[in-house]
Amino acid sequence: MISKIVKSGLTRRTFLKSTAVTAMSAGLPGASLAAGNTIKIGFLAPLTGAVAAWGKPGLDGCQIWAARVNAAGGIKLGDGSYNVEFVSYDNEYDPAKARTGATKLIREDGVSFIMMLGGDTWPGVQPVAEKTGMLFSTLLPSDLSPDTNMLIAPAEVHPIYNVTGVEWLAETKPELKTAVMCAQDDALGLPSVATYLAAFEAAGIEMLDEPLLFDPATTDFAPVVTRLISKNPDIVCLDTCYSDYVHPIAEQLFQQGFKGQIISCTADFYDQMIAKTSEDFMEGFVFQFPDFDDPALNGDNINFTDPNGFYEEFNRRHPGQWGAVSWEYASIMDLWKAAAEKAGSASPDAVAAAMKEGKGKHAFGDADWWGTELFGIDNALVGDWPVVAIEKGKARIKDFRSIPAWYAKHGDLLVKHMKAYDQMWDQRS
């Protein structure tokens, strides 16, 4: 975590020129094809611990893609066909261990292209990357910098699709005026409490308090929740927090009576939240993220292929563990097999050349290349982004919101208080 960087002594400076010594020393080779008719893909996130959610449905998910793909013939490059093969290794969302792995991933097991969660993990690999040459997707564009030109967040642009929720709440429920807003103090929490700030303000809903920013170690809700809603507010927002913390902290709502509209980035797992209140309090909750079976995924716009079969399948190999990020690891893999068949090599760099020529086909419709504004590089796919609310016990899409059109209007907006709060990439490096 950066907080406990911080207390450590540590800038993410400092630990960046530590960690590169380490990188460095270890003499990595350049990445080349694994021996065979098979590309080896590595996947470095969270497979345990509280972040797992957001690391263990996706290497799920890939298992799907890379089944579907192989099938299919699998990946044409210039001289030959290959299988994919997804090689795994759990960070536990920590810092060193996600160095150890990038390390072990392209020195050991000869990976071509290496998917990670980023956040908090992001400062411990990026020497490994600056020195090899590795191609790295994250899903958290806060990671990108002028330094990172080999770290691309071509599925999801988080935190900045959470304006689209905030925006379309406040066309739909004009009345709803006042919010309050709760999030682990931690490089998720802390760029997503910007952007729902700067949302809020565009809307002209007024905030009652400061964001509460509660420490990640956190295991009681009840006393956040109690001041959360002791200013009597109409909407209470989770911010991006964990589903260890979104669960309780809805049960908690649930519990102290809050009778108000919820908005949270993710709604993980929504039915066990159903069970532990009730179907009528979880009506209207609003996030962005779908299920696939959702008939508004069927549409042109859409780049996924066939995504309510994808989701039968998931489901049935994984009952139960659909997820935020069940989807968005395959469609990065849709972009980068695109890209390495263009290009007609698996080389990082002959990759993320031909990934960013033109407009790339984001998930939910064509998207173009941004972030110069907001992460000094170009390397965030950003387009639309849908908004999904629960009805009657299940997520549905809403709307499609353009998050270019909103920055168009409002992004002075979400420059000021991602300057407040430290998230500008010239303040994080």
The other form holds:
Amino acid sequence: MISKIVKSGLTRRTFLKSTAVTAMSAGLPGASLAAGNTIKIGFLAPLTGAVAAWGKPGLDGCQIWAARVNAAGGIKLGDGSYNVEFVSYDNEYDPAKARTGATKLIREDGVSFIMMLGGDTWPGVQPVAEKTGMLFSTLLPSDLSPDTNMLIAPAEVHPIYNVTGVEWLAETKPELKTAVMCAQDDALGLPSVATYLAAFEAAGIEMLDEPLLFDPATTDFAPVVTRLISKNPDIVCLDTCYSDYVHPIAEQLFQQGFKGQIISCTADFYDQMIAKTSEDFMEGFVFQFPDFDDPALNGDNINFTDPNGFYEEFNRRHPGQWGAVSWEYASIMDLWKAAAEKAGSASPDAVAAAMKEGKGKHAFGDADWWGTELFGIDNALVGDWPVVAIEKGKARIKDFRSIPAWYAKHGDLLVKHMKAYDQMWDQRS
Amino acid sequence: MPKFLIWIAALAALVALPHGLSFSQQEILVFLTINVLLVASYRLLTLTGEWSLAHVVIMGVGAYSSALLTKKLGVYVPVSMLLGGVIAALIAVLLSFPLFRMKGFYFLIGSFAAGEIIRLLWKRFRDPFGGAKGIKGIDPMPDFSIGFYKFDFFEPTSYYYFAGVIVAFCLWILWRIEKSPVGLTFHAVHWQDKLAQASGVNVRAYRTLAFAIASGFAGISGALLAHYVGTINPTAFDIDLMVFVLTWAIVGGTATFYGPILGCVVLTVLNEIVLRELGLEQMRPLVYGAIMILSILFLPSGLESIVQKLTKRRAAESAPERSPAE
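Form predicted on its own already given; the form predicted together with the partner chain follows:
Let us now look at the entire complex, which starts with that chain.
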């Protein structure tokens, strides 16, 4: 090292730089990291366009996660401590751009792990993953198949957790007997439709009509809602609609005078929905994604580090932007960090192997690597999931329900509906 | 400089180009090459005065056809690409029967509706089209070696050379068509349709011919895309991409063969490389939209008008000055 410095010549600029770094290192907790000791993590998700609400808040959450981890001394591997840096690429939810992004992140930025939203974009990236051996994560386990060894779904088990909301609703409001459902006709909507159908059937709730699948280009939801409520259902299910659809559908339900129960996978930015409708109308709206200031997240079963503090920091930096994915990518990073430290290495193979050893520390409790029946591979981390309802204008966790317990009782129904919608791993073309 | 030397220099530059780029820029170069064919084929259609909103759906017809031919029937990839173009042209001929009963604005809306019907069919019929999720695991172009160079089609450079040769050949054909009597008739159908009709030109047949030829080449561009990315879905050929094609054509200009290509190249480089490198990822739609509006306001004849001004000025400067005696 010294010979290198001597060789290159110790200039005034180099001296000042190194002095400043030394001074800063002495003053910062856990900042004894050697210059350049940085692990780069790829963030390959939609940051613009219709699906940006499931990408951008996730990146914002990751930046908070990185700041916290770096301030606490970084990631400790076999050869020292490393800071974390996120490198993002906006894939615009387009498989071709996702392929370009994956290439850039791996070959140019030298990332050790790439997080994706998944869905339509994963097939574009799959050849890149196969060729490079990079470890990828998805929020959509329906991307999993036996051909995707290096793809994991460690945070969100969409859409299977949706069964927990229906199960809770059936138990707490047994008077609700009938339901209708709508969803955008795409890779996100269809497996979710199959899941909700299985959940309603298991709960003994009758579907009054076939699920109404609308085109993703739909902008006018008045006719969609008119048809939905024409049969006078007790429950309207919004499936896994993007927030660009959930908001206008809820608004239409309000304007067309629907008084029944609404259940949805997400209710991102629900404060805006309340502003467009009313607190009364949104009271009891059931969905699956909590605010992290929820007291129920301070229990011993929760593995996410300081959820309340994370939520507070997120809202300080990005007021009004908290959504379903704000914590999910950060939660994946918790698992990745633990696995990398256990393996003593950031190499994709080592981290993947360490991550899948034994139980996984899922955000909402310890969970198992699972999925062979539905996905052909045990690469989804499945355990408990919260059921959330809006009460007096605020999302509150009502219960934690076990997905594997539901599946043990009603798995055949889920498989039946998944098959009917060609969503089983061996049916996906 | 003799013209053939300029062509050789341009060819050498295009061959060397990917080696001066980063990996991700090479990827963008592949998509740019494919889009050049798409927008050039679109211009052929506009020669007859009709602006279709179904062009990217027709590109999708080529992509789906080629993907299904390889996946279901095991057709050799280059053959399926060609057949993808042929099928796209045939579908265009079928669409021409209702569409060419309309003109101008009605044709524009009719073409949009026709395209949406095709897209909805892809979604509705999961077998064979894969529904909303589309088709994945599409066979790539098989690797091969020509002795001094091994074509590994996972690598963007190899696919760029392959797509580049096909696109160059297609552009040459499009150019020849435009300069042929058929191309001149396309112009006549646009600017003097009554006079052309009075001269015995079957206006509708020529419109159909332009539509079919343009669609055939759009189909080939779709096939090139499908076998590179390995997946296609109905969303990949929606109105968003069509807006991009229109923007490339409008910003580049449609008076010349190179105008739309220039628009495609400049705007793609700006959008995918410059704005990303500047860290303006999330502001790209805003900046892109602003550039389009500004170019329409201040450059109504498109980027091609700048080139024309420059070349005219250079020609004027290089012309020998006449002596007063002359």
